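Here's a solo chain for you in structure tokens, the form predicted on its own.
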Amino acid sequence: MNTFLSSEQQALQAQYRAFVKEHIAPHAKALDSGSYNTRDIIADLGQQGYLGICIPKEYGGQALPFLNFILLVEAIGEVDPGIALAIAGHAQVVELLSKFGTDKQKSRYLPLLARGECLATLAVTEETAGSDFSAVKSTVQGTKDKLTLTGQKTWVVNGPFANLALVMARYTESAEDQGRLSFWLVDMDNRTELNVGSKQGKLGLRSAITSPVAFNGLSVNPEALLSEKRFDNDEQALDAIRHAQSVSKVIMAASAVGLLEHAVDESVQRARTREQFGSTIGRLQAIQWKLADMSVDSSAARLMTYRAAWSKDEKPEQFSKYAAMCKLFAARGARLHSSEAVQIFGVLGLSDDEPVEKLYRDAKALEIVEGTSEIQKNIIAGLAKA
């Protein structure tokens, strides 16, 4: 697998690992039961410099490829995909900032984002308006001299804590206009016509804590609009979501790698020491052939989601396709494979005191976050077909 990477991000590579033993993984029973706080993790990881891997230099990044961002996810999934969520929440903001933003909007929130000082949050979907982004109701109304922020988000990622929030909203100037979709940079911090919601229990990826946000006539700036001016189309609005979504969908597929290598490495070493009839399980064909698939599958990922990765800056007509198509085969690799962990491990794989209940959890909350299975499918094929 090295062979397709460069001995600097090998290099990273061991570091981001390093990184993540010491700081993640020990808080990851914790992380899961909502006692550990998520922030902490997320704002560390902005003060390595990691959060900023991708941001230009000017703006206080290290500007590598994408590559090495999916690598240190990669790593974070490994001991808990959900904090690869709640960075996929504050990446895209990133990633739209970065593509659409004034120089005024970049040059203030970028260098804050990538230190971690800021943490940001993605506040598109609502309870009509899942996949469907054209759904979308909330509004921004009236002239520049008063706009106002109007409607209810749900899912939000980060939203508890997060202290900027890009959120999509239709921009109307009078109650007969049905207004085109938009982009509003909105300061979270300001509490007072906005209400975050409890948080949200799931059954896996717990420690990306999400939450419905409403916002209530939130008075905002004309300059928090996303671009010098307004998309000219719902359209273009639309494939501007769909491109951080193909970033959020890489980012989920490397946490699936890392979870998928997480589900082998216990399997493994189950099947090594538990006895059964005289032997361990591992002499068992049935047994060996789960690993076998299990390390296949694996292996496919890993390649899927680096050449997505890779795509995103070195042949970009292509990114949202292979965004596609790693999001669907490691999310349902790692659904299955982290079933089989638990049939390996028996009525031990039941009990919350083993790690495969989590992978099991979390895996299966991987196939429906940021765009689930049967929608990546229409994606390819809708590809295919172009």
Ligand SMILES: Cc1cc2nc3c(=O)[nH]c(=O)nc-3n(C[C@H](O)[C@H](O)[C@H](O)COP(=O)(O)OP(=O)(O)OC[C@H]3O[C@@H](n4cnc5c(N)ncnc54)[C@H](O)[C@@H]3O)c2cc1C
Second form
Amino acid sequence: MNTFLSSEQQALQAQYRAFVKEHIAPHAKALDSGSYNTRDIIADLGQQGYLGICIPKEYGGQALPFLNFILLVEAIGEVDPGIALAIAGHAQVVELLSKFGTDKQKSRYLPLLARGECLATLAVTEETAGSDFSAVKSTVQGTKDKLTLTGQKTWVVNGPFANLALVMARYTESAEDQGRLSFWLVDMDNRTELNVGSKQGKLGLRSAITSPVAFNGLSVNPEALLSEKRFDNDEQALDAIRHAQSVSKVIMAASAVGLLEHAVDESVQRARTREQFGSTIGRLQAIQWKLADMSVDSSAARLMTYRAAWSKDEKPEQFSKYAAMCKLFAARGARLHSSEAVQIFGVLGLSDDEPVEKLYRDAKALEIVEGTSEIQKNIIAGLAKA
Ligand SMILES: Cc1cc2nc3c(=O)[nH]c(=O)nc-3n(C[C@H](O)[C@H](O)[C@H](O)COP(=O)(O)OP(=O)(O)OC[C@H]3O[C@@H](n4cnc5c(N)ncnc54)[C@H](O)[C@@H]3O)c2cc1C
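Structure of the form predicted together with this ligand, please, following the form predicted on its own?
Let's see the whole complex now, leading with the same chain.
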């Protein structure tokens, strides 16, 4: 596989893996149970410069290809895909700011985001707006002298500790105005006019801490509107959010690839050592075929994910399709094969002392976050714009 990576990328991949092994792997279980703080891990990643891998050098980043960031995420996914989701929220804001932000917005935020001194989140989902972003009901209303944001967002990753939220809302200038979808940079450190709800409990990806966030007439500065000109129509804003989601889909696919790699390693190890009926279970064809299918899908998912990451920089016209394909394939493979890993472990696979139990929980969540599998199929089939 490494033949697809330059020698510089291979060296960096080794660095990323070493960092993850030292700084994240020892805390994976505590992160899952909530006894280790996700924010601390993100701060470490920021200090290392890893949150600025794709940010231009003029804004304090490393200006490296998106594929490099994906190599980092794959290494993270191998130990805790929840952390990959936490940084996917941050990365989407970086992407939207880089693409649409004013010079002033970029100079103010990108260096802080690159260093992880400011942690960001993208707040789109509402109770009645899930896969359908156009159903967002949050509003920014008023004139330039007094603009207020009102709305209820939910499942906001990093919600309890994010410093910056990019909030999708309808911007209405007058009572007659239907409003247009727009994005607002909201300072989350000042919590007087916003209410961050409790951490939401969930099946998997537990280290990606999510919460509802309510904006109760929060005053917003006109300069907080993303892009000098607001998006002319809803379709332009929806294109922007779909693009940001393509970025996060490849990130989630890479974390699924890491998860699959972990499932293969655990399963092979168990197959080699568990003895029943006088020999190791790895000698049984029934087990060998599971391992073969796992390895094939793991390799295929990696290739598709690297292709999607490469296309972001080199073939942007194909990026959204490749992103949808790798997310669908890698998340489905992770769910199928983590289930087989549990099967190979037998009753131990059900024990929360064994890593495969967490792999199975995390893998199911990967089929929902950052766009469900059904929505990916719609995009690939051309039934929805990507
Ligand atoms: C851990 C986690 C972190 C998250 N972080 C964030 C975040 O930071 N910011 C944010 O804004 N959101 C976040 N979300 C929300 C996430 O983006 C949504 O859950 C996702 O978009 C799906 O929406 P939904 O769950 O409401 O499902 P729904 O849209 O209600 O879908 C329900 C079911 O119907 C299917 N369906 C819906 N429409 C179609 C269609 N047109 N064709 C075929 N099938 C369809 C779906 O595939 C799914 O199976 C997070 C969610 C989780 C679990």
